[in-house]
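Below you'll find only one chain, the form predicted alone, shown as structure tokens.
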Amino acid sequence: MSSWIREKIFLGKTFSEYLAEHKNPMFILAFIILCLSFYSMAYRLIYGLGPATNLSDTYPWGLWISFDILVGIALAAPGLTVATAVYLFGLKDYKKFAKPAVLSSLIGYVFAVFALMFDLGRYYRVFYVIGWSWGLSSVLFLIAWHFFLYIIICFVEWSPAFFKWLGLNRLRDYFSKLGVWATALGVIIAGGHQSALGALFLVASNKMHPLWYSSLLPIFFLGSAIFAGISMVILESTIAHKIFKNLVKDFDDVEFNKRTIGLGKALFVILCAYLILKLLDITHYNNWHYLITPYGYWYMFEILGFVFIPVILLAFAVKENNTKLVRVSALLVVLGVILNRVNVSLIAYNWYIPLSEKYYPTWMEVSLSAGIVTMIILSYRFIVRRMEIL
């Protein structure tokens, strides 16, 4: 058993050697963040939401929903986009992107649900929605069930690499055959809850700023999740192949850059469709006059800075075959999705309330969210270094 742990967990090193390898500034910073995060988690569980957060009846949802769930789930969409393209539409040229994409989705969803536990008043009853409480008319019920099912689907898609690492080849072969069926179901499940997250805000028409409120919110959330997923694949693949290049067999820079340009083309098309829908939405509601207000300037910053400019950059990047510009555009798009989710759930929500009465997260809320991000990065690193993901 000890030899198995040494080979599989510590990568052939002794515990002291493995520990010494991680004595560097980045891991020390990660350790500090995790310590603060664990303290915040314990404090919230012991003393409740009131002392640990700045949540109120006016702002019942804060940073943990806005960032950990709305942002986290959108950025955990690589599996929805790339796995669908590879396994359902037969784009085998992108197969090398599929495993990292599925892993990103699995880790993202698992830690999003983990973070959600701390925002629930009765977190210990979270499983009631699966077997004891059937609120069939509730959007939250739909989202809860979709989260539960999609985590299972992501595990099925990822499990061949996991079972191969354990040396359980029969299980690996069995779950490999289920991959296509899991992906087909995953498209329905993931698409359903990505749009349903937008549908949560349809009942808040009198609380949200008119520039962000729309009957198309479910479509906007789904569309932005799709281009967020593609953008995350571009960024994650760039970072992973740079840091873990020694783990990739027969790595071909030319082929990798070619596929990145292909992802850039897909990103360009979806961003254009999203931008057109946004313009039609403003016209439909006749909200043009809001653009010359402070909130309007902020709205234009979001749309022009993180949708229109990436569209222009991607058009030039694809024409000139410039992969660096594709990656810059992907980064802008990811930042734009983060900004959009925060705008919808916090900034544009209760927009008429004075700044002095607005919600601002406590340091505990920030540290817990930072800890979740740190755990996602460390988990991804741990798995990639041990299993056939890249």
Contents of the next structure:
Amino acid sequence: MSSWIREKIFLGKTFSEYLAEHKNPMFILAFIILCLSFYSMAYRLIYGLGPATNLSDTYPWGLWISFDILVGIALAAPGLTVATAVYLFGLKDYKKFAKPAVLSSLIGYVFAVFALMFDLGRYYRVFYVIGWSWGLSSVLFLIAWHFFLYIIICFVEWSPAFFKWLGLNRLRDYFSKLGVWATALGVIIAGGHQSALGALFLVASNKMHPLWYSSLLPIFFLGSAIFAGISMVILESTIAHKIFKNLVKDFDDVEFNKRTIGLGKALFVILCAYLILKLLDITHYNNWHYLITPYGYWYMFEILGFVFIPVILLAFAVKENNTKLVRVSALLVVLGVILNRVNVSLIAYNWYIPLSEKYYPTWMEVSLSAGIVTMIILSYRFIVRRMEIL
Amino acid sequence: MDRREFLKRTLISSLTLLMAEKSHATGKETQRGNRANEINWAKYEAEKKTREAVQGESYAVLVDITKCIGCRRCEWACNEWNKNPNKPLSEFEKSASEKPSVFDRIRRTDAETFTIVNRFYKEDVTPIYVKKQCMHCLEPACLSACFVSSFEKTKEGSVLYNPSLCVGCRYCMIACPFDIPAYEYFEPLRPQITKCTMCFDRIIEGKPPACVEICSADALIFGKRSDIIKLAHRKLDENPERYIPHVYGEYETGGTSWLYLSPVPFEKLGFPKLSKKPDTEKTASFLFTVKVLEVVASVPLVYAAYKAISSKGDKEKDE
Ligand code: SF4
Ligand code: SF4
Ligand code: SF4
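Please supply the corresponding structure for the form predicted in complex with its partner chain (the preceding block corresponds to the form predicted alone).
Complete assembly follows, chain above in first position.
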């Protein structure tokens, strides 16, 4: 047993060797962030949301919903995009990207739901929504169910690697077959709840700034989740291949760069479609005059800076075969999606109240979210180093 | 500074931060343990089986803003009836003449206050007092938003909240166009949403809501909704110079069970401009579309999955 643990968990090292390996500034920083976030979690559980956060009756949703859920789920979309293309539509060239994509979705969703537990007032009742009382008219009901299903789906998609790690080959084969069905179901489920996250705000038309409010909100959220997913795949694969180069079997630089350009093309197309929809949206609601207000400048900053500029950069990058530029654009796109989710849920929501009453997070809210991000990275690293993912 | 020292310092400084944080929390700690919503829900559950359905239409309240004198007695009566924290009646009554006064700031409902009166000014600086509480919408956004179905619109007109189902997600607060539901942020374990019940527990006994009963200025009138709407229009017709020609709540967001008459445009008094169609329709059509798309999309996806599996099988045979 102990040799098993040593082999599987500590990668063949003794515990103290394993620990010694982690004595570097990055891990110490991670450790500090985790300590602070555990502290915030405990504080929230003991004293309640009031003392721990800056949430109020005017701002019932803050950083945790905005960042951990809305941003987190959008950035956890790689599974929706790349895994589907590979497993379902047979784009074999991108096979190398599929497993890490599924893994990042799985981890992203698990930790998003984990973070949500601290935001829910009565977290211990969360299973009411699954089996006890159904609010069928609620968008949140759809989201809750879809999260639940999608986590199961990601587990099924990821489980072959897991069972291989455990050396259970028959289970692995069984689950790889199931995986295709899971992916098919996953497209529907992921598409459904990505758009539903936008639809959450449909019901609050009078509280949202007109530039961000639109009947198309669900489509904007779905579209941006797709390009966020592709960008995350580009970024993650870049980072992973830098750090875990030794883990990648038969790594082929030329091949990898070619695929990155391919992803860049896909990104370009979807960003363009999104941009056109945004233009149509402003024209349809005749919102042009809002553009010359402070909120309008902020809106243009989001759209021009993080959608339009990446489009231009990508056009160049694809033409010149410049992978570096593709990566820069991907980074911009990811930042843009983060900005967009924060804008919709915190800036555009209740936009008319005076600045002094606006919400900003406490250090505990920030540290909890930072802790979640750290946990995501550490879990990703933990699994990648042990199972056949890359 | 070695590493251990560094860790120690970090720990200490974060502890200090914590202490500072805690002290700012005090003062609001009483905002918990509300019982009124629970009691009303229990009454609703108990009477649902036995009680005869209300004959004809539900009830409504008309708020005639031109009559309100800002005595805040409704606030007092509401607190009293619902056993919310209260102060002597005189402290409420003197607010209108006092300086500084609670009216200096625009307030909203909170976890232990189901109704408040706010002060606005006409152009000639005469004050206008506006009572605020749950509007008891006919198509309540809070109800449609709740993912565990914690709200119910009763036949009497009340929109009631059921604390025994609520998960505390606070989506109802996001959804309500009037910013009514409040939350017990200072209750760590069993927080609830709280809001006005339209005094369901009084209505079913044949009594008007507590706030209506105490109002001696004739600003609040309780009755069947159809009668109340007729009354509102009669008032408009008889005194066109007194009001702007608009019964707020007759159609707003699908209609509400609290209706308002005002001497100035409602936007000036903090009322949201709402269309006849409630936003809940948008949510409903979104949910419908998603379901249809999910069913439609499943056909090609199942086909693709089937193909993917069978082509994999072929390849394995080839190999
Ligand atoms: S006013 Fe708000 S809380 Fe009251 S019924 Fe309407 S939506 Fe619900
Ligand atoms: S806070 Fe409670 S009542 Fe409000 S939507 Fe969430 S579960 Fe429903
Ligand atoms: S109807 Fe009852 S609960 Fe509502 S504001 Fe009046 S007294 Fe308070």
